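Shown here is one chain on its own, the form predicted on its own, set out as structure tokens.
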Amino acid sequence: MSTLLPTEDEVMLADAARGFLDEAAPVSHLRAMRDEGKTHDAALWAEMAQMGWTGVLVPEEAGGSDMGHAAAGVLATEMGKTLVSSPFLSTAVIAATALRQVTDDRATEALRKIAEGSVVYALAVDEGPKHSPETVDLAATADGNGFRLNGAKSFVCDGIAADRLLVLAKTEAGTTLFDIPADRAGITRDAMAMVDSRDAARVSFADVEATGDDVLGNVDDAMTVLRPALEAGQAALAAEMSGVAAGAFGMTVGYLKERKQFGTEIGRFQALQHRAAHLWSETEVTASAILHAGRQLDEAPQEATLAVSLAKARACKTVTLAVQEGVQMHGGIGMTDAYDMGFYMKRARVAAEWLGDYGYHAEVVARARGL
């Protein structure tokens, strides 16, 4: 793969984001939220909206900044470096992309609310232990001019804070995507205890009423709307994971320069230098793959599947290497809750599972290459 470099605008965006997040949402912010039992910071989300981040994929005519998927990846990377807890991926990326596939007044108004930061979306797709949008048991049974939804979804990220849910359901001749209020009668949301202290829920549906107006796209044709949204989310999540890896790497290098053994900084030991150099090389190659995926989504979204899955697969491997090396090179302190490295490891583990793990995306890449 040829090396990809960020544009001048992307560098400026990253610098601006880093300046804001270092002050408004350092890792200590996530630690404080965890200790207080909080998973969502509405004030931080409002500040992101003021800077145009919530509208990064919303058209300008709907009040967004419409900066594109590569820019969304830049923002997600910077958020990953300090483990920012926000509904950016589920709302500004996934929901916004899904809504852009539909051209009607309702979708335009929903996009406007996303850009304003006045609504939080969650994606309710998976039902089992692994990402599998092709496997759907939640049923949407025809009922007059509408439907009745029965079933459950697991691992719904931002499911507790969400105002609205994008729900994938099985209908008579396929699958259908619904956009419904999260507080509609018959919906129950139970918080899941996540190791990364982020918002996730199990969402149950008991005779939930859905009308034709709640259908996003066409009945029995969910993937036309959902697939672009999933790929946008996978690319941005890969970017966040790249940021997690970079944050862990930066913390580790800082420690190698400060920690002394036998009167010498441990960063002078050749074995640790080799490991750090290998990790840096992996992060650079992965960053190129992620940037390529974002640009493919911007320039040729119908041909982006391979690039997106390659980015997510590489991100899974790289972030795992980064946090494992980080813990090991920190020694005993890396295993303690008092030190932030553990937060990076926990986030890496959850992010690697969401929207498809390494095995899922490696299979997509293999199929795309005819293997």
Given for the second form:
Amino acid sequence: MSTLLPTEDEVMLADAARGFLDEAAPVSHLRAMRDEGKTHDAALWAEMAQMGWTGVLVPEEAGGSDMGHAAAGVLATEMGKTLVSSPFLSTAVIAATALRQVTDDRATEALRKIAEGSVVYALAVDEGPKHSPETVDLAATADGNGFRLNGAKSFVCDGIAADRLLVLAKTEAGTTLFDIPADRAGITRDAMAMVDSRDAARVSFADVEATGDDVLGNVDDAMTVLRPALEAGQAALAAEMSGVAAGAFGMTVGYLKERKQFGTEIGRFQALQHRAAHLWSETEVTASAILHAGRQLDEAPQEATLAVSLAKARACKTVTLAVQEGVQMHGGIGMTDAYDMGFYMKRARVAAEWLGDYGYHAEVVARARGL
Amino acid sequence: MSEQDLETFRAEARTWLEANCPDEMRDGASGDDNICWGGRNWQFTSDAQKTWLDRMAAKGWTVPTWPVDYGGAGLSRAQDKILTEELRRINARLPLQSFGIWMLGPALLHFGSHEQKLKYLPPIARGEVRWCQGYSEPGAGSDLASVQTRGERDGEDYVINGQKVWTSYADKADMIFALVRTNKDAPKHLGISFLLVDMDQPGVTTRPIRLISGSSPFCETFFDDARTHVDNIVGTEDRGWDVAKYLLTHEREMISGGGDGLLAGRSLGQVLGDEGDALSDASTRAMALECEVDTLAMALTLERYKDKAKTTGVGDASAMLKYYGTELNKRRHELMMLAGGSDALEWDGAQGSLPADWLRTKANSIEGGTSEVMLSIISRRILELPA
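Now show me the form predicted in complex with the partner chain; what you just gave was the form predicted on its own.
Next comes the full complex, and the chain you just saw is listed first.
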């Protein structure tokens, strides 16, 4: 495997992304969207498509830039630093990876649309409060040549902006992944007022019709397609979380250097220095796990489960510490809505929960390690 | 080097190791009794141990990345990685471990003259001379730069007087690399020299210190008019602190687990082994899970920083490796003790050396700079918080 150091291309990609996002989507952009009651910025999404970001995992023959998972992680990290709100993970990472598991014209066409930025996908897997792709109640019952879907999904990230949904359903002898338009008859989407001000929906299905053409992969065998997609999403989300941690940490260290109390910068106090140094150490250790997950997905995707869960588990732990220390070390101002730190704390909590929390992924690691 | 060249190297290494590693050396043993430290007075525990050392040294593979002229094999980082993998594949013991390899060698390669390298490095590589480190003093622990041991010029010699403490294996070492004050008028960091001193002289005496683990890896070392030739100064007079800091970086990497690795290829599940019962308790299992996650991530971090060392260098981040690695090692040993229950409370009982190992880990976050000193280094030099 190549080294855990960023390649020249990755450094250039990160620099370019940072330059663009500092202009187009600083934290004030998320704040403005929240204040306007918006959860999706179509113009920003179109620009991401133009730069080749939405096609980061789309093959070149389908119009993508096919830069790979490590590169997707680089982009997600930079987005995390300024809390960029977009369907990048849902669409460009998760849906694109799912579609790549299938080789037919329809999948290629869908990938082409992702690369050109003309479609937004959302993943509808979870039904209860915790991530659990193994337990599905939403049923797709056979009906003539097709299926009828009945049930409900929640915490469908980017579900309001979505044009299409990837829906995990229980079928006769297993689970099946459907790729259907989000506005098909019988589907009702309700926006969830999320703490991180981002797009998520409750989606209910009442006798929604689906055909065999709507099945992604094979009937009763969702996981062949879904597992790689989930792992790609988890790795990229972990990368985004490391960006969130870095953003919060940067603000905090900056504040320690400028804020004065007792006649001096509070960063002179050893009690705070040591906590900041500990937090930095945690971010460094987590960065290794995240880089490793990206490399593993690019080089040996069939054996990436442990690497991905290690990255997500570490990211959950580190980002939580980063935002908690961020608010505490800022003191009162960290509690105010006018200050950005709260946005970091709220995104950290949502991201820690999405696609599996610390316990979920630590358990995957434990099983792989015989614990 | 191309992928193909690396694969060729792997094939050659595998063939050579198969032909040359004695069977007795393929038990992966890494306990204190199995380590070969080398030195003038070294007693090999078996013929196989000597054969293995001699063959590896002749190949330059006791110090694979050192230049060939100085006893190494001049391997690249990628080749070194492959060699390590191949050694692990046959579960081979390390042929030689020593402070000469881990600490003095890198410092000499960086600061030493060609003559010093030729004189001192090959005997380290062949396991003929064993070194110890004379850094701390009774009055200079975390505040290492206040060392008081004096070195005064007398003709072509330095005459050394003073006391060192926590000198690991000083009672078994042939030579010592020591921080000595050669200028008492200069600011404390600018009056220290880095001297190489032969222990085999009347002016040097040692006394072991018994630790809470029952063992005595550390000594007090006394200098009473001990002598060393001026050619044995590394770097320039009064500027030994630069050498000392560079060497500390390597020491920190070693203590953090950079040497044999935190894992040595084993999961906590395997380490806890038959004590699996303890893991059915939710609290212990939760701690074990978290420890395992952190250990795997730290092992990747050590790999990442080894790659970094070959490109941009590690610099002050070695403080992070040392801090995190040692705190983690303490956690792992606390867990093993917990899992072992009363079996782990008896010296040399059912859990073997675990009780002594557990107590030994408590020194990890003190020696080579305490965790608190590491955090201060990170906050000042990396985060650039005001001092």
